[in-house]
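Only one chain is shown below, in structure tokens, and it's the form predicted on its own.
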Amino acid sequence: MRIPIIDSHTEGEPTRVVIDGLELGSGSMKDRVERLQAEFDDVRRGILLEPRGSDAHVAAFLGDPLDDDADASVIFANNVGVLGMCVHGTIGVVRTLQHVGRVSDAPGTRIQLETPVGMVRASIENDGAIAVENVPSHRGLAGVEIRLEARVVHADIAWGGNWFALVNDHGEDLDRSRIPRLSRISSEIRRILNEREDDRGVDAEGRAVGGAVDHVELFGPPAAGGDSRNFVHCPGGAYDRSPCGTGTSAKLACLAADERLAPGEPWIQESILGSRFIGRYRRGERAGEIIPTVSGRAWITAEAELHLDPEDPYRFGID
């Protein structure tokens, strides 16, 4: 099996766009996701896991749009399964569409992508950065107490396209040398939250106020001129090299809920590497809801054709 791909990285985080090779059908996005999971999950693993990929890779499966106004449809997946949304991946997809000539790189150009969680809009900024208007985001729960082995911390649970636990009082230095320790603490936070059932339900607007936590986001003081630095622990155990676009969206929702950031005001979010996203938001239609926009840069790193040889014992990855 041969699968053409284009690789890029968005502020350090890799995206692997699958141009062709999988027949996911022409049904709804839900139907396509179900087919990807049921019929092509081994291929997903082969694309993303070693020896062809890494824990940090996110795949973007391009498809034809259902909506005539959309430029493409896209389903994101990582090393453990399908993602609801991925902003760094969206920036990578737009950069890839520019690279192959399907969309313009002129400032002001607008792009629309259908995703499993709704229509996502992007635009090209004057400096060439790609700004993504993400799905409506909100904070479901504030200050949830979590008793770790060594300390008590508190998490806001927020939706930015995936569910996040956002923690400020972890007491750790957000330095690259401490990534293994930060990963262990984040994993413990997620495990404890997801074992509990008291943080579930819906609010007065009918939205979920707590879902199974996908990502854990630790915050600390900036070190590269931003407003905050983060460490983001992803579902498959990797850390996000970028500042995480859905995580930045969740952060904006919390800042808005606490009235610490006004609509339209920029928030510069640094990653553990020091790369940066710029986030802004406008008010959504429902109470407590925001529409976040996150901008960043992406670069093409490779064009290739993956081979999944039927004689290769590791064609579907190394688990």
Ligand code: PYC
The other form holds:
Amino acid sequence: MRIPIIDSHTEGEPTRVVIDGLELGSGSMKDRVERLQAEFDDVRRGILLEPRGSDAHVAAFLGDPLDDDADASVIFANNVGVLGMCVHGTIGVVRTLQHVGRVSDAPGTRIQLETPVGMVRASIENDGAIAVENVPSHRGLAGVEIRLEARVVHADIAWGGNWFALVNDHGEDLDRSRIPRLSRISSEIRRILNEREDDRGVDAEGRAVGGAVDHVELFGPPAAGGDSRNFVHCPGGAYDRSPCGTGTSAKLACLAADERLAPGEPWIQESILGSRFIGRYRRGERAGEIIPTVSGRAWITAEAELHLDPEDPYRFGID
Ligand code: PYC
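With the form predicted on its own already on screen, would you show the form predicted together with this ligand?
First the chain shown before, then all remaining chains and molecules of the complex.
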């Protein structure tokens, strides 16, 4: 099996676009996700895991849109499965579509993509950065107490296209040299939160207040001219090299809920590497809901054809 791919990175985080996608059918996005999981999970692993990929890679499977307003549909997946949404991946998809001539480089160009969690809109900015208007985001729970090692920390649980636990009072230095420890702590926070059943349910608007947390986000003081630095622990154990756009959306929802950031005001979120996204929000239709826009840059890194040779014992990745 041969799979043409185009690789890019968005502020350090890799995206692997599979343009002429897998045969996922023309059903609903939910049906296509189920088909990807049921029939192509081995191929997903072959595309994303070593020796062809890495734990940090996110794949974007492009398809025809269902909605007439959309330019394409996209399903994102990482080393352990399908993601709800992925902003760095959307920026990578748009950069890739520019590269193959399907989207103009001209500032002001707009593109709409259908994802399993809703429609997202991207536009090209004057400096070539790509801005993504993400799905409606909200904070489900504030200040959930967690006993971690010998201390107590607090997590907000927020939706930004994936479920995030956002922790400020962890007391850790957000420095690259500390990534193994930050990963261990984040994984422990997720484990503890996901064992709690009492945090599930719906709010007055009928929205989930806390789904199973898939990403953990630790915040600290900026070190590269931003408003804040983060460390983002992803579901498969990798850390996000970018500031994580769905995580930045979740952060904006918390800042809005705490009245710490006004609509339209910029928020510069640094990653653990010091790369940056600029986030802004407008109010959504429902109480407590925001519509975040996150902008960043992406670069093409490779065009290639993956070979999944039937004789290769690692054609479906090294687990
Ligand atoms: O940018 O939304 C994002 C993202 C999710 C997982 C990795 N990056």
